[in-house]
Every structure is written in structure tokens, then in C-alpha cells.
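Shown next as C-alpha cells: one chain only, the form predicted on its own.
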Amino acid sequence: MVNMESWDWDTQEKTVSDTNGWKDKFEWVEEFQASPDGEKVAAIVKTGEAEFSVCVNGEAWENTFDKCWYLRYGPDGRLSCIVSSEMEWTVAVDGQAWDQSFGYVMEVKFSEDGKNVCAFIQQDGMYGAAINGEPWENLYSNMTNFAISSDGQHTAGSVQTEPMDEGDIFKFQSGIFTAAVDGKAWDKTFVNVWNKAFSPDGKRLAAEARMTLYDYTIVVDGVPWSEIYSCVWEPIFNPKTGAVVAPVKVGASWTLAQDGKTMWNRSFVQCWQQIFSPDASRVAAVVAPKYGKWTVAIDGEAWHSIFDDMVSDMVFSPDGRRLAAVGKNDYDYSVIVDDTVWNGTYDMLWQPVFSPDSQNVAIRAEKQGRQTIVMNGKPWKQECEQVWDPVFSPDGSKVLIRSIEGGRYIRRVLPTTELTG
């Protein structure tokens, strides 16, 4: 994991850069991304007649590409973006680009610590992954799904293993799909396969599958559970079991099921997302008591806090004991924690973060165009054109908040009661 000690927990406020002036350096200027520590903001320029770069800071990266997207800062503060080159792609980091470069990038995930790079990419028409440039010895006519282990060493893709001519639903039907796990397809092959995980430290690989037109289960490491179902949704791995948690539908209802068999004694009309404790405790999902209904579970018990469009981004907090996730009810977003809805409403929420104490709830927010931080219900004072999502110090008593306010990017450090009051 990131070792956050090492970062500036001292110095108050700072503006890192002030970003008016690269709308005068550069023809056009995208979106903003800040480092995980605060100390640097970056975005895709444009420096010339179908030139492109990276500029951090107010400086651009020396390299310049025919085009660059998907800019983002690693766990560990690297930042990375899929550039192309003479027709040609590949990733660029902290502005070297990869010696291999390939047909396309499609998509691009760091592991827990950022050390690894991993991207989806396509060569001469052929698809796979590759690990810091280094991609599969066999790739695929199709892949989709793409998947990392957390500590990015491992990387998997739902695959195609045979070729199939346009419309020749037989051969669909007979099954011509599967996993492949650093490139290595597993034996058996199914009608379909999404979405997968992997266990956490890497060496299993659980994936929804499609066995005929109508029946559904769960494969681990290519051998599928014993149980059918008319549908499932994406597994995840007990982090202290090994076990593999999915949900079902059984009947007209969903539920949890663990290696195949029910584990929660309530069904709902629907049952997804779900997410362990931190020590592997609890159970939450995302639940529908009834049509059009939307809250969470927690080992099967439902809140009764309510909300008709859909309720996301649940996470439990350090210690395990508390929730905090986002509900919606038309156009307005909430903050639950505890099955208690915050005051409140605004245009769009992130994810809730714990303190390290799991005593204090920060969220980042906006309404009518402005952003800021709320904390335990109460929003910060300053109302910033961007913020991006708060972090705790190590202790909890001081919270990182980076923010652009009159085009100036500003690093904060806050005592947390200064935000709680």
C-alpha cells in the first residue's frame, strides 16, 4: 500500500499552480487530475499543430505524441496516459512511453500500490493485456472484461477461442468463449463470460459465465460451480476465506451466493455489488426490497432508508462496524451512512472515505456547478470550481483536500475539526 507518512501533513495551504496561464501556453487544455499526495496537477495539452503532451505543474513533458487520453495519477503518484505515435499506441509514464507499442490501448489499471501498469491492447488485430509494456506471448480475435490481480502481476480477459463467422448463432451457442488468465485460455469454454476477480493474492480467477441461452453460474479457475441459476452477477473472493461470494437468481429472486450455496436467508427483486468488511465479517449489497426500490443489505438485513433511482459506491468503514454509500431519488443525490440520510441533496456525489478511527465520513460534492467537501453531514465553506476526493492523514486528525479555485490549484491541510466543527 501507499505510505502516506512521507507526505507534507504540515503545510497548511500552498498553491501548487496556478492554471489560467496554460490556457496561454498551450491551444486547448483538458481535464485536471491531482496527485494522490496533493503536491502536483497535470492535464492533456495540446502544444502544436497535432502535437499533444502532458503538462504538470505548468510545465509540459518533454515527449510529445500525435495523441494523448486517459490521463491519470497511479497509487504512487506516477502519472500515466495512452499516447500514439506514428500511428501506433502504447502507455507513457511520468512521460517515457513503453518500448513496446501496439495496435491500440483500450484501457489502463494500476495495482493496490501503483507499482504496475497494466493496459488492454490490441495488436494486428488481435487482443490481450500487457504488464508495464510487456504483453501476453497469446492473444485473442476478441477480448473484453479486462481484469487485474490487486497487486497487478496477474492479468485476465473474457476471450474468444475460436473464430466465428457473422450471424452463425450455432456456433455461438456451442460455447466458443471463456477466461484467459495471463494469456492462458482456461480448458473449458461457455456461451459467455464477463465480468471476473481475482483472489487476492492473484493465484484464482472467479467469473460469471453463461453455461446455455438460459441457465448461469459462477466458474472458478475454469470449473464451474454445481449449482444453475437463470442469472448471476460478478463474484468477489472472501479476503480471509478464499470463498467466492456472487449473486443469484433463484426463481424470480435474487441473493448471495457463497461456492454455490445460499448464504443469506432473505431473496430480494434484485442483488448486486456487494462488498466484504475489511475483516471479512460482514456482507453488504446493493438491494432491491421491491421494483424500483433501492437500499443496502448488510448479511441480509435491509436498511429502511429508501431511494428510487439507485444506491452505489458503499464502502465499510476501517473498523468494519459502519457504511457509508450514495442513494438518488431523481435528480438529486443523498449520503447514507448507518442507514441515516444526511441533510442535504446535491447534483452529483464520489464515494464516501472513512477516517483511519472510522469515526468521521468525507465525501466530495456538487451543486450548480461547484464542488467542495462535506464531512459528517456538514459541508466545508469553500465552494471550489473542482475538488477531488478528501484524505485522512495517517492519525485522522488532519484531512488532504485539493481543490482549483479561480483557476489557482491549491493544496490544503485542514485539522479534521475544523471541517466537522
Contents of the next structure:
Amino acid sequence: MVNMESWDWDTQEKTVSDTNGWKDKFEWVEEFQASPDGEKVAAIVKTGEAEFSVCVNGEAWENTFDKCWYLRYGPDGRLSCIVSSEMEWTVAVDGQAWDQSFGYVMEVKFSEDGKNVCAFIQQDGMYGAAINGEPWENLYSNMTNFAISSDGQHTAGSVQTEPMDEGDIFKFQSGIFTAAVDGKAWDKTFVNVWNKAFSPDGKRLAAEARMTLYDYTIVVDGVPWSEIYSCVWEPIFNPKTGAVVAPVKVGASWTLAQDGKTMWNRSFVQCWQQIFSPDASRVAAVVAPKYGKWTVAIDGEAWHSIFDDMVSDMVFSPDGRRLAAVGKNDYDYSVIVDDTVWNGTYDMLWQPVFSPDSQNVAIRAEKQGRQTIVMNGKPWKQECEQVWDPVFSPDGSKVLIRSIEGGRYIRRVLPTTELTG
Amino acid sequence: MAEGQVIDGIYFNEVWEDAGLDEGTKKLTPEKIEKVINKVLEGETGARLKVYVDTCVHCGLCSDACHYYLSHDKDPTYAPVAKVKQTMWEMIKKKGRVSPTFMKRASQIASTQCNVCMRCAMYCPFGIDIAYIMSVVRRICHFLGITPLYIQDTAHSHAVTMNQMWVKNDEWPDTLQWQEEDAQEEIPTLRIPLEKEGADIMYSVIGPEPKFLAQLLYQAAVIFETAGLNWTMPATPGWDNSDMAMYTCDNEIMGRVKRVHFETARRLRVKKIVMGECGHAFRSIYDRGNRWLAWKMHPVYVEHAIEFYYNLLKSGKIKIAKKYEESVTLHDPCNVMRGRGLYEMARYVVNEMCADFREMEPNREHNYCCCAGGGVINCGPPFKMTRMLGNRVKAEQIAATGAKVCISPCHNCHSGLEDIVSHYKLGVHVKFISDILYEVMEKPGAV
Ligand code: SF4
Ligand code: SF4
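Any chance you could show the form predicted together with its partner chain after that form predicted on its own?
Let's see the whole complex now, leading with the same chain.
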């Protein structure tokens, strides 16, 4: 995990960079990215004719590129960008491009500690993944659903193992897709393989699969569950026991199954996005108890608060006792915590963030084009052009707020009590 | 050729070769057919189908609604109710004990002789939705593996790539990047913002745009840039709003594709999705796919291009420099007109852009279908003549306007009408709204 203790939790407020000046320096400034510790703000900028780079706190990287896109900070505060030079693509980390370049780079994912940067790549019309620039030995003629383990040491994709002529529906239905882990494909093939999850230790892989045009199941390390369902959604691993849990459709309704056995004695019109609590004692999912009615179910028990449009962004508190999510009715988003909907609706909400002691919940919110942080239902007094997700200090007593106000990128550390009131 | 023929005691009003149907039928057994039919009828159709079947009084009032029936000089086998008679009624009556050849004909009728356009439902005194019944037939055919080859391949593409055209994960962002570069020759500040989290709008299109119609991406980018909107496009699967799995009635794949679409919009934290000029895609995210997933409506607001252009013109965000002089007519696509009621908005947009607009008759919700929609054009070359012979009335309707340009704010309609125009030698150009809007709008940022 990232060491947040070393971050500056004392300076109450500082303007890190006045981004207004960036526009005088560069003819093109893209959207801003803030570093996790709040000390840096960055954007892709145009530095010359068909020449791009990345500006951090007002200074552009020395290296320039023909194209730059997907600029993101990793959890460790290193800044990555997909870049292109002379028709080749690669990833630049803190301005330094990987030695190896590719035909294209279409996705970048970070390990939890940010140390490993993993990319979904194409080389000579073949597809695979690269970790810190090192590509798989075997590439495939098609790949989708790129996934990585939490430590970023393993990567996987759904790959095509045999060539297929255009329109050869019979070949397709014979099953020419499987999952490949670190470039090595499973022996058994399927009609389709989709979303995949690594076990917490990165050693096992579970995936959604279709065995025929209409028989679905979950496959773990190449071995399908013996049960067949009319549909399944993405599996996850129980972080403690290693059991695999996935939403499955039985008859007309959805429920959760574990290792091929029904896990909940309730079923729903829909059930997905399941997550385990950190201690793995509880499992929650977004469910529709009735058609067009959405809520959260924990261990099969649905909450009473209902949303018409959707529920998303569930997150357990660190102690596993509380759960927060976002719900939507018409155009209005609200926060729901422990089956209680906060007062106040917003035009947009991001994912809720719990304090380390599980007592407080804060969230990035937008209303009428202005953004702010809302804590325990109460909006912070400051309205900004943009804020980023709030970050609690390790002891939970302070909140790091990163914002743009009047074009200035500001880093603030506020006592949590200032936001809770 | 489209000559009627009796095969194994079953009358086919048209005979075409299609490997999906021909090979699929060879693998059928009476037991499998019986099992699948009963499984779908018992497990999936419920009261709705039963009411439709029990209520129909066989009056034939729906017949004149159907462009196939009218274009085939009122051949009774093309009447909407006859399509049910040759398919679902028999399956129900015989409790699923029908022959492989019967099922092959059922698939051909449901997949290529009905555009699920729902025009006939407006003329039935009981509002019986024959399009729904044809969809149930297609669903049975999906489970039996007897779907026409081309559209089945398209459903496979959706299943693998989440897009209609086997567009690979790199090809999509790469295409957007070179469209952006091209468009910068015209408007140097133009950007196609990829993966911009927190933008107001996610713009989504259909698979053929990056594959064959990249100029539409260019035009859309010019419109967004000129209107000064805060928009984005995803670089990941989820960018394609189309859904031929909806029309093969592979509902599970339809749902999967729609889920990715809406979850991508949610991931990007956009307030709405604006979609290009496509009708069936609108149906899939506004009606069928979202509802299969248990969303009563679209979980993220979806604005069809017609409504989008309407709002831009009405608010003055896009201004017209000089009206288009050529005479135009407007085709009302079923899915956004009958399905969503955007006809007056479409007329506002066309009148703002064009100096000489001529209505087709009948129009608005009464308009005749293009005969391409409902997945029929996606059944490919083997059934092209089914569409040509099945839509003479459309050709006559267009010709009667005397217009030189036919505007079609739907991809399937657009391609289908191009075939009709060429088959019947109408000498008419088919255009999207954006083709004309791009041509006539003010572009202050252009060099
Ligand atoms: S094509 Fe349209 S009018 Fe004809 S039967 Fe099908 S839904 Fe009815
Ligand atoms: S109009 Fe309605 S009741 Fe009459 S035949 Fe057609 S579907 Fe049946």
C-alpha cells in the first residue's frame, strides 16, 4: 500500500500552481490530473506544431511526443501517459518513455501500490499485455477484457486462439476464445470469455464464459463450474477463503453463487457489482428487488431505500460494518449510507470515501457546474471549478482536498471536524 | 429468386440460400424443436403472447399497414397476421411439434420479412404487437441455431468486441485520433476528448462509423467543437450503442452490450449520452436492452442526435450560415419516430437547415418502414432482394415528393434507402442530418 504518513498533513492551504498561466505558455492545455498527495497538478499540453508533452506544476516534461493521451497518476504518485513517437506507441512514466514501444497502447492499469504499470498493447496486429514495458512472449490475434492482479505482477486477457474467416459462424461457435494469463492461454476454449478477476495473491483467475450460444458459467483457472446458467456476470474472489462468487441467472431471476452453488436464498430481478467487506465476512451487491427499482443487498438482505434509475459505486467501510453507495432518480444523484439517503441531490457524484475509522463518509459532488466535497451529507462551504476525491489522513483527523478555484490549483488539509461541522 | 416454392410440404413465398439457415436446419431434430419452443413459450412469454394470440380475430386490418404486403401486390402471405399464422400459431397449436423445414421458414419470415417496425400495431383495433411475436420467433430460432448467417456473425462480433463490426480495442481510439488530426486541418483547436472523466456528455456511435463512415465522426466532432460543449468519447468497449443481438433476440448478449454502454457512461461520470443518427441503437438503449437489464428507463439520460441538433439550433449554439438549396424530403425512422416521437423536432431541424423541404406521404408515425431495420439489412446479401421487392411502396413514396435528397437520421434506414434508391433508379441522394448540418452551419473556428 501507499505510505500516506509521509505526506504533508500540516500545511493548511497552498496554491500549488496557477494554471491560468499555462494557457499563455501552451496553445493547448487538456484536463487536469491531480497527484494522490495533492502536491502536483498535470495536463497534456501542446508544445509546438504536432508536438505534445505533459505539464506538471507549470513545467513541461523535457521529452516531447507526437501524441499523448490517457494521462493518469498511479497510486504511488508517478505520472503515466500513453505517448507516440514516429508512429510507435508506448507509456511514459514521469516523462520517461518505456524502452520498448508498440503498434498501439489502448489501456493502462496500475497495481495497488502503483509500482507496476500494466498496459494493454497491440504489436504487428497481435494483442497482449506489458508490465513496466515488458510484453508477453505470446501475443494473440484478438484480445479483450484486459485485467491485472492487485500487485500488478500478472496480467490477463480474453484471447482468440485460432484463426477464423470472416463470417464463419460455425468456427466461432466451436469455441475459439479463452483466457490468457501472462501470455499463456488456458487449454480449454469457449464460445466467449469476458470479465476476469485475479485472486488476491494473483495466482488464480476466474472468468465469465459462454459455453454455447446460450449456456453460461464461471471458469476458474480454465475449469468451468459444473453448473450452467442462462447468464452470469463478473466473478470476484473471497479475499480470505479464495472462493469465487458471481451473479448468476437462474430461471428469470438473479442471485449470487459461490463456487457453483447458490449462496443467497434470495433472488432479484437484477444483481451485480458484488463486493466483499475487507474482512470477507459480508458480501454486498447492487440489486433490483423489483423491476425498475434499485438498491443494495448485503448478504442477500435488500435495503429499503429504493432508487428508480440506478445504484452504483458501493464501498464498504474499513471495519466492514458500514456501506456507502450512490443512487440516482431522474437527473438527481444521492448518497446512501447504511440504508439512509442523505439530504440533498447532486448533478453528479463520484465514489464515496470512508475515513479510516469508518465514522465519516466524504464524496466529490457537482451541482450546477460547481464542484465540492460533501461529508456526512453536509456540503463544504467552498464551491470550486473542480475538486478531486477527498483523501483522509491515516488517523482520520484531517482531509486532503484538491481543487481548482479561479484557475488556481489549491491543496488544502482541513480538520475533518471542519467538514462534519 | 423470389418465386414461391413448396419444400417438404411447407410453402416458402421466397427461396434464398443462407448457410446459417440451411446448415442450422440440418442439425435440427423434432425433439429439440419441441423442447426449445415449449421452454421459450412457458419460461419467457407469459401473458403478453397469450393475450395477443387469444385476442386476434383474424380480421386482416393490419395488412395494409405492412410495406411487404403492399409491395407484393397484397400477396396474403406477407400480411402481418399471416406471418404469425405461418410461425407462432402453428407452434402453439402443435405444442412445438413442427418440422425443421417449418422452423426454417419461420426463421426466414421472422428475420427477413418483418422489420419489427410496429406500424401494423397502430392499425390493429386491439393494438396487437406483431413485432413482438416475431421477436419471440427469432428468440426460439436463436436457441435452435437457425439465425441467418450475416446477422448471426454480427451478434458474435457484439459478443466478443461489444461492437457491431469486429472493431478491435486499438482500432477505435486510433480512428478517433486520426479523425481528430484530419479535422484539425479545418479547425485547429478541435479535439476529440478521449476518456475525459467528468465531461457533461458521452458521445456514442455505431460500429460502422469507425469502420466505413469515419467522416461522421469528423462531422460530429466539428459540431461539438463549434457548439463549445464539454464532451468525451470512451477509448474502451462501451463506445458502440448498436445492438444486432437485440434483433437475433440473443437477449443475454444484448443486455451485456447495453450494460457495458451504460456503465462506461457512469465510469466517465457524464450527465448524458448523446448518440449519433441511429434508430435501432436508440431502441436498444432506450427500450429493449435497458429493460432486459431491469432498468425501466435509461439509467443515464440518452439524447438521440435529432433531439441534440434540435437543442443546438434552438439555443443558437449552432447557427446556420446559408440554407441548403437542394430539395429534400425526410424519412421518419420507426425507432425514433413511432418509438420516441421525435418527428416535430426532426422537422424543425430540417426546416432550419433546408430551404425546400417536401413531406413524404404518409409521414411521422405513419411513415412506411425502410425495410432495412429490424435486423433485415444485417441478414446480408442473401436477402437483399427481399428488401428490394418488399419495399416498392417506399420507392414510390420517395419518388412522389420529387425531392433530390432524402434525409434519413438512422443508419439502417440510410443504407436500406440507398439500396432502394439505386434499385428503383430514383436518382435521389440519401443523407444524414449531420451531412447537411456540417455543410450549412457557421464554423467560426475554421481556418
Ligand atoms: S414489417 Fe412492420 S408492418 Fe410488417 S409485419 Fe412487421 S412490424 Fe408489422
Ligand atoms: S388487425 Fe389485429 S386482430 Fe386483426 S388480424 Fe391483424 S393482428 Fe389480428
